[in-house]
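Next up is one chain by itself, shown in structure tokens, the form predicted alone.
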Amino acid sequence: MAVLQVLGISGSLRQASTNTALLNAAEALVRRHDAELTRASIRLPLYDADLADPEALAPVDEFKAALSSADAVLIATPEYNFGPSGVLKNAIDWASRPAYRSVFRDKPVAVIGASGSAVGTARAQGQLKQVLLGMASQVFPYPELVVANAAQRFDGQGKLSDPEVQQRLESFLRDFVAWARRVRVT
């Protein structure tokens, strides 16, 4: 069985992001399931269909190429004002073009998230899944993996230290990898 190539996207640009830390934990755990997680940067210009400067569009082209070559995608989203971050939505807007031929089309995608709030990222995940379905992605039909009160779940160095969350993450990843192998369109 070939190693499943999973592209990880953190919806936060912050250096000490708990969502990036959650992807770090996922990167280590996903290897147990014949998968490999690599990362894509979402430091992209603001979406503008009139933007034609090749230098400005180079990060967009790299992002779309990484999405295109991945077998599956794992997005770790923060929740800002009951929704996903603006930088994550901007990256998805870039990847959604050209319309009806997005690199997200038919791509297996799972969404997870960590937040300092007591409800975690459930609302942001719901909105993100709706956007992904609108681009004809294959959205992982699994209960959300929500890490609430994230500061208590990670140590001072950004390592996932909560054994219950680690166990839920590993179960989520095992099921996501198995599902992605079944549904992906080649």
Second form
2 protein chains.
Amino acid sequence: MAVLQVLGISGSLRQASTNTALLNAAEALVRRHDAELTRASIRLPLYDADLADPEALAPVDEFKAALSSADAVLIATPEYNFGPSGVLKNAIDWASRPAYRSVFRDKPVAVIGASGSAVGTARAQGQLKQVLLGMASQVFPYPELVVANAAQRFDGQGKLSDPEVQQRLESFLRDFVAWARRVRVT
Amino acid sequence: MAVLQVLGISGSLRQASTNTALLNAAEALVRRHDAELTRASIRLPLYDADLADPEALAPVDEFKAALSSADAVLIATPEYNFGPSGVLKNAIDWASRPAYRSVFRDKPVAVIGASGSAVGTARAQGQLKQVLLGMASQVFPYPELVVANAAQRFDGQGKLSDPEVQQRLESFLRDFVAWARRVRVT
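Now show me the form predicted in complex with a further copy of the same chain, since the one above was the form predicted alone.
Time for the whole complex; same chain goes first.
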């Protein structure tokens, strides 16, 4: 069985992001299921259909190429004001072109997220799944993985230290990888 | 009666944006109601809580100051992949700090939008209103203004040329200005 190539995207840019930390934990766990998690940077220019400078667009091309070659995508989104981060949505807007024929079309995508609040990005995940369906991605339906009160789930080095969340992440990844193998268009 | 200061925000950066064109139309019409529409730029850096360079943050400070001094806000959003543009959400994310005590708190805000599709940004407006409520803004509830098949509503110079949309925009602005005068916190 070929190794499943999963592209990991953290919706937060800050160094100590718990969403990036959650992807770090996923990177280690996913190997148990013949899958490999690599990362994409979303430090892209602001989306502007007029932008034509090839140098400015180079990181956009790189992001789209990484999505194109991935078998599946795992997005860890923060929740800012009930929605996914604008930074993440901006990257998605770039990758979503041309509409309905983009690199997101038919791509198996899962959404997870961590936040300091009691709802653990549930609202942001809902908005993000709408966006993904708007690009005709295949959205991993179940289970959900919302990590509430995130500050208590990671240690001082940003390592996932909560055994209950570790276990939920482990079974999430097992089911996600199996689903992605089944539904992906080859 | 003092002139109501309305800050207009277009969620699209491209020159020929129909959302910017819609705000241009609003700018002319709103004067009939003792209100004035000025504009804010959302060409801001990507949101990053680690960013501390005062020079990089200057446009963020300017955006927040414009919001702070406005009596009300009118956002024209495009719909990208069923949601508001990432560029717009990114600007909102900056302005939303500190949480629950931001310049958006209690601010009267209305959402309009134009798109080439048949739904005229209805889905993006729904997501954006959730985001605004997440910042404890006061969201203008009714009427809605969705402009579908936008290419047919503006002339070659980007001027709103559809009499039915003009009429809807006119009554929308009348009701919005009256509502904003009533609900704003002074």
